[in-house]
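Take a look at this one chain, the form predicted on its own, written out in C-alpha cells.
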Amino acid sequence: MNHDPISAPDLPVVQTHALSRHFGNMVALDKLNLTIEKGDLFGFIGSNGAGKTTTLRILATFLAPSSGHATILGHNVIKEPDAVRHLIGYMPDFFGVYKDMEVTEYLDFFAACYRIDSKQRESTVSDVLELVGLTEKKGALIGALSRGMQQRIGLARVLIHDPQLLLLDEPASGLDPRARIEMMAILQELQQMGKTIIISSHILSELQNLCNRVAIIEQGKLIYSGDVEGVAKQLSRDRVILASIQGDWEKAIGYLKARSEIADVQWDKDRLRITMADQQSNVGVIAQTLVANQIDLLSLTEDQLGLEEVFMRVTKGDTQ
C-alpha cells in the first residue's frame, strides 16, 4: 500500500531552518535547525514547555511557523500541506478515540479518510493490527481495551495510509512498565520496516535503548542533536573504565595507581572504578597490569554517561 506523493529518496526526511514560533511576546521555538534522515528513529528530549509538541506541531501542519520554515522529504510544511499529510503519520499526546466503535470500524473510517479503496480498506486494516499486536481485539469495542491498547489502535490509525514518517507526541504517556516495553518493541520494528520515526517522551531510559539519534531542546532551543553515543562522549569529562576481577583488590589499586596512563582507581560496588590519565590513554595497560600480578580480570567495560545524566548536565531546568 502506497498513496505517497513523490519525493526525491536522497532527501533529508525532515529540514528545518530557523524554524521560530512566537504567542504573543513568548517564545516557544527559537530559530531550530534540524535534519533527520531516512531510517533514522530520532529522540525529541526536552521538559515540559521546551517547544517539543509546537515543533511537532508545525511539522504534522497543524501550527503554522512565525518565521523560518521546514520541510518533509521536501516538500514545503505551509505551501503543500496536503503533500505533507500523506508522508506524515502524528499521533498526539493526547488523542481522542469513539469507544462505541469496534475497532475495525474505526481503523475502517480513517482508511476512508485516507481515500484507499474500499477493496483495499479491509487487508490493509488487518495489516496495521497485526503489525500493533491486536488482531484477536478487531472486533472489541475501543472502550473496552486498555490504556495500552488503545495507544496501539492509535498508532494504528496514524500507520493506515503508510506514511513515511511517524510524529509520535509522547506516545508511552501513562503506560504501564508492561504496555510501555510493547509500544517501543513495535516502533523498533517499524524502524526495520524503514519508517522514520520522532519520538518524543520524558522517559529518558527508554530513548537511550530506543533511539539512535537524539535531540535536546530547551526553551524552544536546540542544545544538542547528533547520535545518542556521542553526546556522552562529548560530555564526558574523564575516560571511566569498569573494570571485575578476582583477587585482592587493594593490591589491584596499588599496581593500578603506579602506571601513568591511570589518573586514579576507586573500589566500587565490587569491581573497580579506572579514570584513565585522558580521553587517549590506552585501556589495554589495564590488562597488561593486572595479568602480570596474578590478577584475574574477569571482565573490562567503559563507562559511559546515561542520557538522564546528559540532559541533567546540559539543561538548567528552565520552562517558558
Contents of the next structure:
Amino acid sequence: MNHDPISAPDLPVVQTHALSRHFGNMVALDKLNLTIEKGDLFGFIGSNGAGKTTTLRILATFLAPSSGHATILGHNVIKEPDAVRHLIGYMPDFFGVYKDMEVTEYLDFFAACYRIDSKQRESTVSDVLELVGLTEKKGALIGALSRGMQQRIGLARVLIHDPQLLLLDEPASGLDPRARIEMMAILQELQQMGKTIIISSHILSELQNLCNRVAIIEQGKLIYSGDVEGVAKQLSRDRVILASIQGDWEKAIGYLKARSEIADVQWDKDRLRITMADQQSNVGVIAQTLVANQIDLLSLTEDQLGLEEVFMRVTKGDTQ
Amino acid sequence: MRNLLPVVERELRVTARQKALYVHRGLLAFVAMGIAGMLMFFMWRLPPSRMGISVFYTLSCLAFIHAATVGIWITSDCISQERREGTLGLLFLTDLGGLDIILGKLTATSLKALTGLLAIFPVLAIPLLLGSVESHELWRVMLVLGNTMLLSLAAGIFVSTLSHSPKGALIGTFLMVVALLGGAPLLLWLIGFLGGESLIGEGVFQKASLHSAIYGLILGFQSNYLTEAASYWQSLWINFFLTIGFISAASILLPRTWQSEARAKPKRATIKNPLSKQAQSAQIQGNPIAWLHQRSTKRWFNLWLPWLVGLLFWGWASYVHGSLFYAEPSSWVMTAYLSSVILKLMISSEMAYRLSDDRRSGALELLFATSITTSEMIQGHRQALHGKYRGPIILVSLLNAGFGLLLMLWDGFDTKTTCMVLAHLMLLWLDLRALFWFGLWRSLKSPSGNHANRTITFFALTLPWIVYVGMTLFSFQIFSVLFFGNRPTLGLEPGTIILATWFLIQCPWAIGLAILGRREITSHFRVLATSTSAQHQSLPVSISHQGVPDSPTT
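Shown: the form predicted on its own; wanted: the form predicted in complex with its partner chain:
Then the entire complex follows, led off by the chain already shown.
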C-alpha cells in the first residue's frame, strides 16, 4: 500500500463529498463538502454540537459516515484506514496520557506504535520535544506537568511520525494565555514546515490571526468555507465605510444621505459610519460628495467584521 | 445534619431514575420465585410444612448472601470514585459536612439493596402461608437480613473513604466483609488447627462468633432461638453498633482524607527487571502493548503473597499434624483446588482493570490512531499476561499435576481418579483461556474496572457452579419423578455421574466464554475502544467497512 503523498502532489489534502452522519434521528453532519489544500492552516468553527468533532473523528478513521465519502491525500478514510492513519496526526479534546510515564518514555512508546525503528526513535523524540519546547522536561513524569505542558506533549505525540495532516480538536482549550500563544506559535511554525493543519476552536479571535482558511458549521451544515479575509465580505450583509472628516458632520450626513448609492449614515463617536446600498456600490461617491461640499476628508476605511462578529451574525446558536 | 435531607432527597431522586434499580429488584424477585418453585417441585412428595421449612431456610441463606455482599458491589467505590473524579472536593465547598455526605451516600445506595431485599420478602413469606414457620421467626430473619445489609453497606463506605483505587476499594471491602462475617471464628479455628488449642479458652469460640451475622442468622431460626434467644439479640446489637461505628468513623475521616489524592504526587511506573535502555527499547519495538502492560512492578508482592502464605500454612500444618496432614489426599485436593481458584481470581482481576481505565481516559483511543492493529493489540495483551503470570501459572500447574499424580498413585491409578485429575488440569487451562478472552472483552465493555471484575467473576467462575449444582439437583429430581424413585444409573456410580456432570458443564462453559470473548474482541475491539461506556451502552454499535467503527460521538 502506498502511503507516500508525493505520488499525488496535486491532490487536495482533505476532500469530503456530501459527508453525512446520523445518530438515530439526530443529524450530526449534513452533506458536508470541504476541500483543504496542502499547507492550509484551516480553522473549523462551530457551536458545541455543531458537528466539528464528528467531522474530525471521521477523518481520523474513528467513525464511519452514514453517507458520502472523505479522502485524505487521495486515500479514502473508509476503504484505506491504515494508509490514512500514517498520514494524519490526531489530537482529540482530551489528553489521554499515561500519567505514570516519563515524557520520553511516552513519546518513545507512541513512536514504536507507529513502527519507527528503534535507532531513529531517540532522535525523533528529541526533535519533537525541541519543536514543542519541552526538551528540558524530557525526564519528567507526565502526571506532574501542567495542563499546558501536557497539551504540548499531546502535540509532540501527533508529530512523532511526521504526518502530513494534523487534526487538532480544541488544542487550546483550558490553557492559560501564555500557553495558548505558545501553542499558536508552534502551529504557525508547523505550517511553515509545510504541514496542513485543521484546528477546531472556540477562540475565534486567535483563529482569525492564525488561519488562512476557515469553515463555519452549524447543525451539521456548512455555512461558509474559504479565506479568512473573504469571510466578512461574503457573510456580512452590509458594506460599511468609516470616514473621518473635519467640518460640520450634520451637513455631511445630509449630503451623503442624498446619494442613492448610500443606504444610511450615522455619526459614530468621532467619525461617520456609512452603510452602502449594496456590496457593489462605488465607495468613491463618498469622497466625491464630501469634497464637492467642501468638507475635508481625513480618512476613509472599510469596516471589516471580525470572525467573532461574523460567527455571531451567521449562526443562530442552535445545537443538536 | 441540617443539610442532610436535601442531600438525601437529591441522591434518592438520582437513584430512582436509574433503570438498574428496577431491573435489580425484578431480577431478585424472579430468582427467588424460581428457587422457591424448584424446591417445591423437588419436594412434592413431602408434607407442606416440611416443604415450607426447606424453602424458608434456603431462601434465607441466599438472601443473606445477597445482603452481606451488597457493600462489595454497591458502596465499595462510591466515595473513592468521587475522590478520583475530583467531585468530592466540590461537595466540601458547600455547607455539607462529612456525616451529611456519608449518610446521603448510604441512603442512596441502600435504596437499591433495600428494594432488592423487599422483593425477596414476599417469597420468603410463602412458608408462613404453608404453616412451616411462625411470623416471629420470619421477622427475626428479616431483621438479621436488614441489619447485615446495612453493616455491609457501611463497611463498604468506610473502606471507600480510605481508598483511592477502585480495585483497592473492592478488595478491601471484600476482606472487611469476610472479617465481619467470620473473621474471629476463622482465626480461632486457624489457631487451633495450627496447634494453638491451648490458647483458646472454653466458650471463647462462641463469644467470638457473636459478631458474626452468620451466627445471628442461625440463631434467628426457631429451633436455635428457643435456647439461644439472648445470644441472638446480642449478635444483632453488636452488628448494629458496628454499623454505627463504620458510619461514624467514615464521617470523621472523610473531611480529613478527601484532599489526600490532590496532594499525592504522581508515582513512577517502575520497570520490571530493570533493563538496559537498549533492552527496553527492543522490548518496545517487539510489541509496544506488551511493554505497556508489563512495565509496572507494583504487583510483584501481591503476585506472590498468596503462594507464600499457602507455603507457610502447609509447612506449619505439616509440622503440627505430620502425616495426618501432608499425606492426606483431601489436603492435596483442597490445596490444588484452592491454588487454581486463587490463580483464576488473580487473572480475572488483572483482566478486569486492564483496559477499562485506559478506555475511560481516552488513552486507548489514541493507540488506535496509530499504526497498531487489533491483532497486535490482542497479541500484546497476551504477551503481557504471560510475562506477568508465567511464574504463578507454572507453579499452580505443577501443584495440580503433582498432587494429581500423588492422588493417582494413592488410588492405584484408578480410572475415576485419573479422569478427575486430567479433567481438572484441562479445565484449569480452559478457564485461563476463557478468562483472557472473556476478561479482555468485559474490561472493554464494562463502565468500570470494578463492574468488569464482578461480571467476569460471576460469569466465568461462579455461574457455572450454580448451574452445575442446580442441574444436578434438578436432573436427580426429574429422574426420581419419572422413575418413581428408581433413578437410572447407566451402570455408573453416583460419584462418577456427579463428576461427569461437572466436567460436561464446566468444559463447554469455559470454551463458550472463550469463543464469545474472542469473537467480540476480534470484531469489535476498535469500536469498543473508541467509544465511551455511556455511548456503547445506550446505542447499538456495529462495524462498518474495513475496521472503521460506527460508534456515536459528540
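The structure displayed is predicted, hence computed values, not measured ones. Positions refer to the first chain, counted from 1. Here, rigid core means the biggest group of C-alpha atoms that superpose within 1.5 Å across both forms.
Asks: Does the C-alpha of residue 264 move 2 Å or more between the two forms once the rigid core is lined up?
Replies: Comparing forms between the two forms, the residue 264 CA shifts at least 2 Å.
Asks: For a quick test of reading the superposition: does residue 273 move by 2 Å or more at the CA between the two forms, rigid core aligned?
Replies: Shift at residue 273: 2 Å or more after core fit.
Asks: When the two forms are laid on each other by their rigid core, does residue 26 show a Cα shift of 2 Å or more between the two forms?
Replies: Comparing forms between the two forms, the residue 26 CA shifts below 2 Å.
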